[in-house]
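Next up: a single chain in structure tokens, the form predicted on its own.
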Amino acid sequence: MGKLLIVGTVAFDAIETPFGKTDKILGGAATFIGLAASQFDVDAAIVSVVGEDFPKEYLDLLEKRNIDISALEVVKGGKTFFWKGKYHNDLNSRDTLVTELNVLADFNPIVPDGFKDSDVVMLGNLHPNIQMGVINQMEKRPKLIILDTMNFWMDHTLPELTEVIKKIDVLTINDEEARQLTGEYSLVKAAQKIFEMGPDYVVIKKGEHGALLFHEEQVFFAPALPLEDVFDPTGAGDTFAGGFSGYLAASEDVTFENLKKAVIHGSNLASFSVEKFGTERMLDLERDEINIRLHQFKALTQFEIELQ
């Protein structure tokens, strides 16, 4: 069983979409990553921080899915990170209404001793200094360090982010962020520029239009499964990251061919995440459902053609 170290937020979200809205519910990058990764035979731990207001039932929920939460710090008297957002009708764009860093503002990550030799490190969307702090605590070089980031850190902490990117193996960002980071509109050219920054692999997520995997001169494309109902895109990218990193940690194979499979597993799990609000769909997800949808992914892309 491979070891997966997950770094990211464990948080409260309040979400409004054209299909309804929620009060404070369980959210955060590390939460979605952990729930997705728990679908694989992997030894996973979360490094994060919450306040005293974080319900014990949520902590129990993570533990029941065999996620080590010994490095999930609970700050006495503190309040948990909170994000509130409203999605537009197309569900591709949203407005952030409230962001309260709370205990996250002074978070100093501590990697548990049992995970300082992790095979895969999944650095969820956080301040680059926190991500670097985790890398520096690893006792040996992991087989794979995966970094997820967003345009906010490009706007406000680009020098720090650039230093972290030098240390990683895989960068996962969306198409808009890839263009911002590199100044290139062509995603092929953007991937080439990112290679020059340090990573060996680049995953560019395109939401409902799938995901691209780049490595040297090789390119792989995974479609997004057409869905009848999309209720809430929050956490879809993190769920993708959890499926991607969880599969790689479980298989202990970091070849390009296996990363292609990891992209499919990530896309597959993300397709479930959007079907209900927050983490709700990931909590009632059954293995049979996952396998059925994997077959649908295969059917979507498999064809035979006779070349002249």
Contents of the next structure:
Protein chains: 2
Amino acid sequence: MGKLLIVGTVAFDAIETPFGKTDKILGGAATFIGLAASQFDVDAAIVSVVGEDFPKEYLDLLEKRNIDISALEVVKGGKTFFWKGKYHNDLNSRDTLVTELNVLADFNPIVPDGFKDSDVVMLGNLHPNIQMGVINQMEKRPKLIILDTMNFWMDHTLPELTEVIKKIDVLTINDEEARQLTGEYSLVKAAQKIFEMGPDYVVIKKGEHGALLFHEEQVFFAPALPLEDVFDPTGAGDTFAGGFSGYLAASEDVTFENLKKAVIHGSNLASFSVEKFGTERMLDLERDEINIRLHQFKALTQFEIELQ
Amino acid sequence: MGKLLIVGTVAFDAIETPFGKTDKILGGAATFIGLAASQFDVDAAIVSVVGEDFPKEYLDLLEKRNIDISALEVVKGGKTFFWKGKYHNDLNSRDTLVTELNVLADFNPIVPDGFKDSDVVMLGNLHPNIQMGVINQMEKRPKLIILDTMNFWMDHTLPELTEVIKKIDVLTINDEEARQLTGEYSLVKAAQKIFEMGPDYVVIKKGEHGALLFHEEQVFFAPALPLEDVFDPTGAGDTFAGGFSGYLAASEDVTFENLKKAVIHGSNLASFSVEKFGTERMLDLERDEINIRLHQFKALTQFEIELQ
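For comparison with the form predicted on its own, kindly provide the form predicted together with another copy of the chain.
First the chain shown before, then all remaining chains and molecules of the complex.
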């Protein structure tokens, strides 16, 4: 059982999809990452910040899953980060209606002493300076540092983002962001350029079209499981990151062969996350359901072929 | 070695991509299907029509690959079907600049006697009445009838298309067309609706995002090989259909397990087709290259996973 340090937002989300809408519910990258990672035998901690308005029951939910929240700062009198968004009919695009940074604006992450020797560090989507601040607090070099980011940081803080990308092992971004970051349309070429920036591994997330893992000259592809209904894509990418990093921390094996398995575990958990609003599906998810769907992933992609 | 009957256009294409443009070159669905299918040990014939302007060297190209062209009618004084198109920068969409039906306008397909007992019939994208006319000429029910179509026929000849779809085993269409045909956004639901229309199998082509094969409650997915450069997508779907149908005719096995392999062979050949203009890459393709890339397909998708 390895140690996993998770850094990211813990937040309120309000979501509208073609199938319904929610009031403020539990959200945030670190929340989704933590819930997914807790499916594995891992010693996980979340570094994040919330306001005094954050319900104790949400904190309890995380603790009940053995996630260390001693470094989840609760700011007295502060308000929790809030995001409100509305998905378009195809669920592939969305409009952000409200972003209130609140306590996130002054977030200064403190890595707990017991996690300064973490095996895997999962840096959720945040300002690159915060991500760098966490790396700098580590007492020994983690086996694997994984960083998730998005186009917003490429638009506004590219020099800072470039600095932190130099320090990491795995970059996870979506296809459009990979193209924006590198100026290459071909994802194969984009991955090669990202290798030159620092990371040894690149995961390119393509949403309903699956995810690609690049390493040196090798490529591995995990499809998204074809689903009858996708209800709410919020948190799917973070759930992927949680399954990916949680599996790697639990297995303490950061070879390419094992990263392939981690991509499958991440895709598998993400396929559940989209079935209900927010974290709802991840909270009632059973081990048996996970295993059945892993079998479906195998059936979906495995074949025997003889050469001509 | 089974018999494969191919019906579709043999044509001139003029293509413009961000990387260059061509004058009139060899094109047409049946051409791409035939070239791909001829990579397998199959007894293939093309039923089609060209004008007197069609170069003998193009006919020789097909014959040299052991494709029976006795039912490829050459209309005296007629002009060959011509399509001209221009791809946008991302290569995912294109504008049709010219469509001259010419001899195709009065095409009346005649199935050669030696192919009225074909094992597999591959109906390339054409007016559904022509596709139906070919089915009606078969003396015994083929093991597998595969039909490719496109949105144009859904827009203009939906009743005729619906009739022919009742008679077939495999429908191959792209994702947007599957949604248009069924009114279902979810491809899983779209496939279920298509089953109700007649076919036992549905192949949904997603271009650079791969292809899905549906059968009853089962799904199989073949990714597109991530390529450094895509030069010209023209004919990729037809090359897929040619590899798919050619492999099935050669192996004379139409089980789901074997259709999975056929999807891989089709995807593999399509990955070459896009590397040069028109049929150019398919004409210089060597067996060794095909086998190397089949290994890459395996490496791309195969994994071992233990349950939790």
